[in-house]
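First, one chain by itself: the form predicted alone, in structure tokens.
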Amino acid sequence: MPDKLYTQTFSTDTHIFSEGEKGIIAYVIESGLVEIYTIKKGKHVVLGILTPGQLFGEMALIDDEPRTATAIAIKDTVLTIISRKQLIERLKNTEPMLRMLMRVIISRYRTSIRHARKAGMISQLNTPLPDDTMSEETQTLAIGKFRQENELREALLNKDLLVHYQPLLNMETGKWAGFEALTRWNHPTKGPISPIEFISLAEETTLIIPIGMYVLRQAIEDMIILQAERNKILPDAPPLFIAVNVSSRQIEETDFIDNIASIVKENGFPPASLKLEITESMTADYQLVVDWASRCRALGFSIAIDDFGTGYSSMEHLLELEVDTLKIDQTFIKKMQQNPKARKLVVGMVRLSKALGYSTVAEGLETEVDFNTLQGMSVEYGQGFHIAKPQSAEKIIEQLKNGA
């Protein structure tokens, strides 16, 4: 069986890496045994025998110094790979003081090794490796995260990520007005992975950028087909739109807007039918978001503020951001029948949206009572399980044929 992108298999007595080599990856043992050894004065000195769950070769993730020992599989062994790129992406998001301390500690560690070698202090260098076998909980939280990131990369490469679409209803006409594109991942062994889990993981690294472009391209290609089907049934209905979520990391990419424009042009997709959704709590530089939104609208794309009401500076965002739509977070919609304050807040947000000339989407619409309440407030669009769950493009087509 061939290795996956994130694993390597070594048969018994196969070298994994040799002392003196340079490397950029570390390994976690999934199964098998690995011996770490060095040659001193012609003698084979074993530094440790590593078992499943242990990490080795980790210094290669941090600097360019040669490997200080040799690793060999002493039993058929499967290893999970951790790359330097994965570590660097995470370090970029850490507190500057932590990064500085790590650099100092590693530098001093390397210096002590060189001094020990020069002084002939072989015993210090040959100290057996400590038993750092990780508990199952630690593996899941730490190494498991690297493993899942690699699995996600492979899923993206193999186009195993699915794009589903949740309809948005025009509350006045009772017809579908557009869709929100949502990513789904059905892991080959673990089954469906929660979007909250794998999207959060992707956002910790630059992986969110290719995933975002993959979703955008797939959504536009599917929308062209969906629009053609809608035209057969309701040729005079307004064009459908597609809403795609955008993350802070994507906005920080200098060529992100150009890539969007290129995909739209390449597919002959009307720019006005693309709605890009940003959240209130974005961590990107605020002025960067403002400039990004302005450029997008200049190209004809619509901008929506998602999860409105849950951020810390809602009013401040509305002062400068050029947007077209406010999506009222489902937290308020789901509570407005039982909580008078929630209802008043929804009324206030709808009025604010209308006063600013924005359209309004109510998220989390799950009951007929909620539907009637929001319709009475003249909310333009509703989204939630009462209208339809996220589903594949094929299922959407069938419902469009039935006049949805």
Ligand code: C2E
Second form
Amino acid sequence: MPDKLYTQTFSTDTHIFSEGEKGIIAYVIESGLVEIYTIKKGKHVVLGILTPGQLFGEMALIDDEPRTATAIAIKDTVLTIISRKQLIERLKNTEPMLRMLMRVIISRYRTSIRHARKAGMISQLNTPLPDDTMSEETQTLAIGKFRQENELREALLNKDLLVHYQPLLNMETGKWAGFEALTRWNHPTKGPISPIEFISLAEETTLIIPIGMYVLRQAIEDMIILQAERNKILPDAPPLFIAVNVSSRQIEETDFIDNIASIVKENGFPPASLKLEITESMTADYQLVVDWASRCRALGFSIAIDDFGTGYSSMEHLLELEVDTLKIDQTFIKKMQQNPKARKLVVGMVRLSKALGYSTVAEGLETEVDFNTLQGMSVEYGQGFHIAKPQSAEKIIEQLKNGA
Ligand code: C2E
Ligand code: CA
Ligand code: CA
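The form predicted alone done, now the form predicted together with this ligand:
Below: every chain and molecule of the assembly, starting with the one above.
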């Protein structure tokens, strides 16, 4: 089998790395067997035999020191690669205290190895960590994350990430007003993975940057086609809009706005038809979000507050942040038929949104009853399974042709 981008295959008796080499990658054994050894006084000393699921070579990722032992495949072996860049990204997100401790411990460990080597007793110190130092669950989880991150990178490169579109209905005219772009990942073996899972994985690393740009580009290209189809059927209807989700990590990226602007320009897409959705609970610095939103609006894009009511719900946020749309979170819509308080909150949020001059979207509209209730409250847009599920651009086109 040829090597995939993030796995490497070693046949029996081939070296994975050698003592003294500089290391920039660590490995996780997917299948096969690996021996870690050193040469002591001309003798081959085995330090450990590693089996599938085990991680090795990780110390060289954290410091710049050379490998302290040699690794060789003693069976045909498949390894997943973890690069220094990946690990550094993760470390950046950890507590500075933990980061410092890790470096200190590793540096002390290296020093001990050097002293032990001088004293001729390297073997014990260089032995791979025994399995019971970390619970199997933690280890599987941590390694699983790196593995999934690699798979996600590969999916992005191979264009295996799909963008689906969920229509937003104009509650007054009964016509589709626009769409929300929602990313889909159909994993080759695990099947569809929820964006809640893979987007948060992408947010933990810088992967969200290229994924976000990929989604944006795809959405804009598709929207040009959808708009052309719509024009054939309803030439006088207002232009369709596309809403794209934005993560804190993207907002923190200095050239993000320029990149959005150039994609929009390249495609001749009307800026007013692009809506950027941010959530109330963004981790980015509040002032940064405020400035970012105002720059976006100056370029003609609109801004929506997503999942409204579930974040900090601080009205202070609304005071400074200039937006165009409030999207009432699905939790309230789902509960409003049974829970009078939820219903009152929806009424209140719709009024608040109107008073501020924003358009309002009710999310998670699942039934005819919900639809009628929200129409009675004069909510402008509805989004939910009752209207339509997120689906491919091809399926959306079919429905636009039928006058949706
Ligand atoms: P979201 O932005 O709040 O998107 C709405 C989610 O609600 C979507 O879930 C949609 O499929 C689901 N939904 C819509 N109508 C209904 C309904 O009537 N009932 C129920 N139960 N659910 C409904 P999905 O596609 O699983 O996405 C989950 C979240 O993942 C999104 O929540 C968004 O935060 C994030 N996400 C998805 N794609 C992207 C992306 O390209 N970039 C970023 N940054 N986040 C994304
Ligand atoms: Ca959203
Ligand atoms: Ca939402």
